[in-house]
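Form predicted alone, single chain, as structure tokens, below.
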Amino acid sequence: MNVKTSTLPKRYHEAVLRWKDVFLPDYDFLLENWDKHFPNDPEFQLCAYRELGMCSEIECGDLKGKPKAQKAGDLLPEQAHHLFGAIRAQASTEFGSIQQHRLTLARAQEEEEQFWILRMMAEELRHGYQMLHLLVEDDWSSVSKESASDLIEDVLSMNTGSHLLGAFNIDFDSFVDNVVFCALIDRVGKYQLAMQKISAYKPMAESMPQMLREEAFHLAAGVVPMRRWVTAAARGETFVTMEVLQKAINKWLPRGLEMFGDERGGGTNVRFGLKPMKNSEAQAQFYQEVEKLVRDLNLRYLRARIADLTHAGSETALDRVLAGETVEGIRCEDLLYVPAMEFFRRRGVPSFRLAGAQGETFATVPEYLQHLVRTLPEAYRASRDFKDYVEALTAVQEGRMTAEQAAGRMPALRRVAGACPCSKSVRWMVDDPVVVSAPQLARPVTGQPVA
């Protein structure tokens, strides 16, 4: 494996560091404790990685077999336009994820789980850095009317509520969101990175292997705590119940499905050799993978509830429960399920339908809203995001707006926390060094993060 590392030009690198000081103030604390929590892993570096020696020919689409583009100028105009948008959106999601996770990072009950999320945030910072590196090391003037400085300023000025994908505009309500987000939304990220590994733009393809290695840890930071929680719930602990986990899954899975794009699209990316699958194909594989995750969690729940239950026995018992039997007092409603693909959707083919979490249909908006009361987290229902959704849903169902028009308004892009819509007002890049005052997570005198 031949890996090349590089950094952004000094001005842009320092802009990312200033952003890091504001939104990831525990970065240095993570590095100070890296060997304690991750003794077998190389220490984290904020840089761009490029894996050399990868395939040099386009691997799918109409241009299959032709040399991959080394520069943006070698791409077809429409090809460059699609790729530029994907890189910019990817950068937005990486920085957006950090802004979400920081809200509830200090609420973890276990120090280990908190450090897992903190490491994940640092690696998301590096992923965003990698995308910015792609934007500034090449000349994208053929598809972008912005300078490199303005591109970076624009991405770094985005905040929760103004990112390019809806999943990154939703506030976290508890540490359960941190974990379930990793298990589901980072799983979408894994699919996107794996598809982009064959990109017809060689610098993009070379950027993916290290990101995929790091993304595997992000998934573990979600899946492992969920496994612990269902086992504890089966034994009667009440910290994170199966109902709490189910509602969090219901909150995030619809947003994850939408991250693949409209189910009818994606053919252009395949034709141009930028991805190997259309949106619906990748979305279906992701959904099947979530089904396997949920089945694994249910099997662990059964083995924790029923003494001496073997792995093979738990498979049989689970199928019986899912078929409607009660086994050792365990009913189907005691277990987790994967919400229907049409449930709570605001983009794509099923957007703004009155579709229930388990495939039910509802005749009126009030009936559907009562269903959402039963299936979504209470704290989330008090959010602006949910209010915006309800208003759009009502307008669609009353015929005042089409589903496409409503989807265009979700989320309503807006700057928050006092930043105006003009990215120049943020000014992450400055000519002279400045001192950025950043709030730090409160820590006990032991030097450990707040549990």
Given for the second form:
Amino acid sequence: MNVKTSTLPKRYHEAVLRWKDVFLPDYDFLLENWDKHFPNDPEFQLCAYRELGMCSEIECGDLKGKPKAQKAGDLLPEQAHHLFGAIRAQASTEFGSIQQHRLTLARAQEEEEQFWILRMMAEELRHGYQMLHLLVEDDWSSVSKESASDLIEDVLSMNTGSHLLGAFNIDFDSFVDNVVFCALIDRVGKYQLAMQKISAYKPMAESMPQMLREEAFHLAAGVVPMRRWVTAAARGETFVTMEVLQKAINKWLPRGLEMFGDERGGGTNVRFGLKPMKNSEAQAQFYQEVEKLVRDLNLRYLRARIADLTHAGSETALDRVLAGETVEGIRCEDLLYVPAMEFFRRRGVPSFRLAGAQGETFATVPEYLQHLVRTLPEAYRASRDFKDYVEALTAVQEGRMTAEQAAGRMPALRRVAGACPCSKSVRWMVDDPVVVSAPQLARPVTGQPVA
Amino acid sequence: MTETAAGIRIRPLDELDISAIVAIDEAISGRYRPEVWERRISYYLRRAPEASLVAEVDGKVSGFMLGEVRSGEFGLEEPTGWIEVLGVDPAQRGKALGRKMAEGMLEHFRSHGAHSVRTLVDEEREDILTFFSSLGFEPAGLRPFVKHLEDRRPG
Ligand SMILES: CC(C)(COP(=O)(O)OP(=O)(O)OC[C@H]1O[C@@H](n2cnc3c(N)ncnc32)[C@H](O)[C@@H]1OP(=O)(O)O)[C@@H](O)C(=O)NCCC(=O)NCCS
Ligand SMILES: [Fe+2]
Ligand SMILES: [Fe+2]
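Switching from the form predicted alone: structure of the form predicted in complex with the partner chain?
Below is the whole assembly, all chains and molecules, this chain first.
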């Protein structure tokens, strides 16, 4: 493997370390206990990795076959503008996710799982670092008036936690959120990273392989505890029930789907050679993976509930239960489902519809809210985020606002400098920076989600 | 990721392969051991997610081969590729899934600086011995020794 490591200039590196001292105070504890939990794994290093020997020609879009840009100055102005917004947003969200995880990390019941999440947080710090490195190592003056140190300060101050305006927060309520977030939201991250591996901006492409390696474990740190929990639930242990897991999935999946950006968008990225897939294509693949995850969890549950079931037998039993039969006392309601694509959406094509978690539709807002009461976690329903959603939904349904207008009022990282819109919000989706000269694009709606 | 004939695809392992691997192991060994594979696959995913491979036949995971590059084992200082666990669904054997996964892993090991690849095979497992021989593996100078430890736990 041909990888080059480097660090940020000293003062920026130290700024990240100071940020880490505040928001990832268990970092040293992790390193001290690294060998106990990850014996013989290479020690964690806070640095940027660049994979060498990657493809040098643009892999998709209008400029396919042309040499990739080694420097921001080699990019077309619109490309540079687009990419700059993406990198900055990604940096801020990598840091932001650490703050979310931190809220409930201490509530893990198993030490192993807690260390997995802690390691994941350290790696998210590295991801943020990697993005800062892209900003600092190049000259972005053609698209930004800010100096490198201002850029870094902006990103790091966005996450100071000093302005926790609830409107932009989706808090973690328990360790279930840490885990389900990894299984679902880091999965979106995996797609973004995998797509950016072909980026026409070579330093971006070269940054992806190591991040993807780390992301593979982040997904396991989500999926494996979920598998263990469904097994415990099947045995009647009540730490995390199927209902609790389902509600956490319902809370996060809609946000994950929205992180792909508007279903109609993404064409700009493809044309610019920055990503190979449009938003809806990537979103559909992601959704299929979640279907696979949920099916696996259900199979695991069935086998823990019904003794002597074979693998093939469990597949058959699952299909029967899903078709409405009761098998050995297990009913469809006992299992997990994947919430419908349209459920509880506030951005994108299905935003602010009265669409139920299992594809049903509701006629009135009160009926829909009753449905949300049944399908979302109680703690989440007490949040500001939920309240804002309900207000926006009501306004749309009463015709006082269009869905687009309402979407614009929901959490989004639309501006990325200065006063922080959030600190522990869900990873932000950024609307495209204003497209400089692409009049053929009616709607600049590409999402710039994050790992 | 390699796409080959007859709907066969070799790709890196991921966390959603756990169920399929549990099932393949169950078909081979007759034991259902999800916990074992959850832990093991987490291990490989956190260490070298591209090194370990699965083989799909028409979209269904039908084989797996797990391993990584290590140095310092058994006094072997140079980086060495290790193939540690493998299995092909009995219903899908003889379609070169094993060979293709091994080729993929060897390629990965090579690109990660390994000059040799090793594995340990139970001498009584003729099938696996022949499998590795046909891939060009030969007996190595290392002889495994074992001493069984008596249980001294109280009670
Ligand atoms: C060994 C195993 C991986 C082979 O998988 P496979 O996909 O059927 O193998 P391939 O089709 O790629 O065969 C490759 C070569 O191995 C040889 N081979 C494979 N299985 C063999 C067997 N049972 N006996 C003798 N030779 C065999 C083939 O003849 C072939 O040689 P060739 O290419 O020179 O003709 C598979 O049989 C298996 O999973 N066995 C059980 C493994 C196990 O017990 N795992 C748990 C402990 S780690
Ligand atoms: Fe991640
Ligand atoms: Fe990340």
